[in-house]
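Next comes just one chain, in structure tokens: the form predicted on its own.
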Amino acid sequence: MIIKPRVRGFVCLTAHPEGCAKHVEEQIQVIKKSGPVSGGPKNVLIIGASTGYGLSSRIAAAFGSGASTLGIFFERPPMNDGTASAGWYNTAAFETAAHKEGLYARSLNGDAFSDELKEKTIDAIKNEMGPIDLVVYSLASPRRTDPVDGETYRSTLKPIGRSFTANNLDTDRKLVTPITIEPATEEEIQSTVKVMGGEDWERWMEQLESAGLLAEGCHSVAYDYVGPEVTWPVYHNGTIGQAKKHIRDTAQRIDAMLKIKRGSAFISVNKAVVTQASSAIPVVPLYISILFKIMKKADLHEDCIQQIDRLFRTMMYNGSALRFDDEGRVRLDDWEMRPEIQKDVLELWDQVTTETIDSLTDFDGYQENFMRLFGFGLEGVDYDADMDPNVPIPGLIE
């Protein structure tokens, strides 16, 4: 089939194979390019593997430091000549690469919340790897059914205590218009908290530890974004930041129990980059397409891959030491949150317009970041050639 981009909203209903393994291998050879990363990983588990940060990092792992790992996920596989979605292709592609190394790479696609999942994941780690020393927790979902009381809970993108407006931008027809959103109510707030918080993460880590799969030193890391004043209604004060706010909770916990083993669990606050979560998020998109402009001009734009080699290489591994703001957290926002390039960004920000936004802001990159998650816009890839959509995971374990 000829597989051509069909955009709805913030998500792609379609993906390309040929253009995700290539979007894979550009990230691959970030990491080679870099030299091996010493000390680094050797057992990983990824949480949440298939797109954005979790895949970057299952790359960073596997390609720096010669790492095994095993992916969870939930992604739509090919069906019925349709395709399959991009964390599909995605991982397809990384497992094919590493297996070609020699790299042990499988991974578990299915509800990473339930406790069937966490069994399967404790089983193949026994029975293939060994103890983890890195577990990597980077899950992004809409829903959760809590595997203790048996109810599925939605989380929203709302602020909190009042109705916020700002203006936002419509990728779908390039419009900058205000938006407004009215506030959640305590049970969107709780639901939100029990979706996106650490709850999840908790018990990841619970289940690896009774079941004696967590090694001596062992790290682990989960991912937020903090952000500029401007988005903080709808984002780091809003039902999102209650939840992140527990998600940080949540990392001081599991480091303590981490500590009686010499390793840790922390928070990384990561820059703004063109995501399926971020795209998502009301404001945003018109943040990062600012944003972008600023920093590439500075000559400090990193995506996905380049902030997680700069963790591993900089920060974590390599004879490095990890650094804390005063929350506890290793900011890789830093180059994003230095003064100058906010005070460019909020100057930008009531001047950006419809008529604007191509003078001011990099929308053309926000647009092509967006549709490479999907496998689309890669150089070298015939998009008019026939395709086979039914790609396996050479790795799954079924």
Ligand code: NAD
Contents of the next structure:
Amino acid sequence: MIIKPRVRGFVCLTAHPEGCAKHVEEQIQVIKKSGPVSGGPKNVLIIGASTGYGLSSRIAAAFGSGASTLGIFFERPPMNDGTASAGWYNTAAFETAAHKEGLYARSLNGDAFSDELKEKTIDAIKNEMGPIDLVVYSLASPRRTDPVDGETYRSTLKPIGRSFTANNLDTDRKLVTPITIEPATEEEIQSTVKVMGGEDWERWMEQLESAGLLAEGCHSVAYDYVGPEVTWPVYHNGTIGQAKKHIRDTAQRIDAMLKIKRGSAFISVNKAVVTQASSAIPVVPLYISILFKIMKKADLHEDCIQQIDRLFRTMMYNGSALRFDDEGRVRLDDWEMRPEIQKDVLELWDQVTTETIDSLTDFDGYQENFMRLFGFGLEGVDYDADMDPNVPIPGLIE
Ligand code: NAD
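I would like to compare: after the form predicted on its own, may I see the structure of the form predicted together with this ligand?
Every chain and every other molecule in the complex is listed next, the one we just looked at coming first.
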């Protein structure tokens, strides 16, 4: 079949296998170009491994440190001649490349929040890998069924306490219009914490520890976002911010558990990038379009892979040491948050309209990045060629 993008709002319903493979290959090359990371992880579990920050973490661990990787994700396989989701094709490409270099790379596709998937993961680690020395927790999900009470909770992206009005970018129709988001109810706040807070991360770590599968010196990291004050009502101070506060508190408990093994758990605050998760957050795509313009001009632009390469190479491994902010978090968003960058972003923030979107922001860059998430717009890919969407993941554990 000829695979074309079918964008609906902030999602693309199709994905291109060859384009996704190219996107993964480009990320592998970024890591290889920077050279090996000494003292890096050797046995890595990545929860949320198929797209965005989790995929980049997997690529950086495998191709920077020669790590064995087990990836967990929830992706749509190819069915009835429809395309799979991008994360499926990304993983197929990643594993093919890893296997070519003799690296162990296997995956489990299913609900990471369930105990069933945790048990399958534990079996696979026991049988095939041995104790894990890095657990990356990089899930972004709209819902979670809690295995303890059996309830399904939904996350919302809303302000707390009062409504919030700001300019929003409809990326599909290229329109800047004000939106007002009504404040979350107490139940919505609690549900968001249930989904995106630290409860599930802690459950993973406890179950791995009980099974004796956390190695001496094991590290675990979860990703967070803070961003500028213009997005705080809907992010940092909103429902998702409450969930992130919960995950920060959880990091301290997991850290105490790993300290006994001379390891650590921490939160890394990463920069704003275009991912399937971030494109769904109101106001954020407009902010990212402006940010890209400013950071590219300052030659400070980074995507997921450059961020994680910096984390592994200059903060976690390679003879480096973690540096924490006042709240005990690692700050990979340091370049984004530089005062001169934020000053320029803020100056543009109130000026951007539908008419000035091209001149004042990097809307084209945002769109290009978004399409690349689904394997479209990559150089050297023939998008008119007939493609077989049925691409298997070679190391998938059924
Ligand atoms: P993403 O949408 O690209 O990736 C989400 C991953 O979670 C995918 O691998 C997906 O398959 C997996 N997943 C979702 N539900 C699942 C389930 N039930 N079971 C198993 N796997 C499931 O998201 P992302 O933007 O890379 O976000 C990852 C983390 O990074 C989040 O904690 C996010 O808050 C954080 N972060 C993102 C940004 C950003 O700008 N995108 C910035 C800073 C921090």
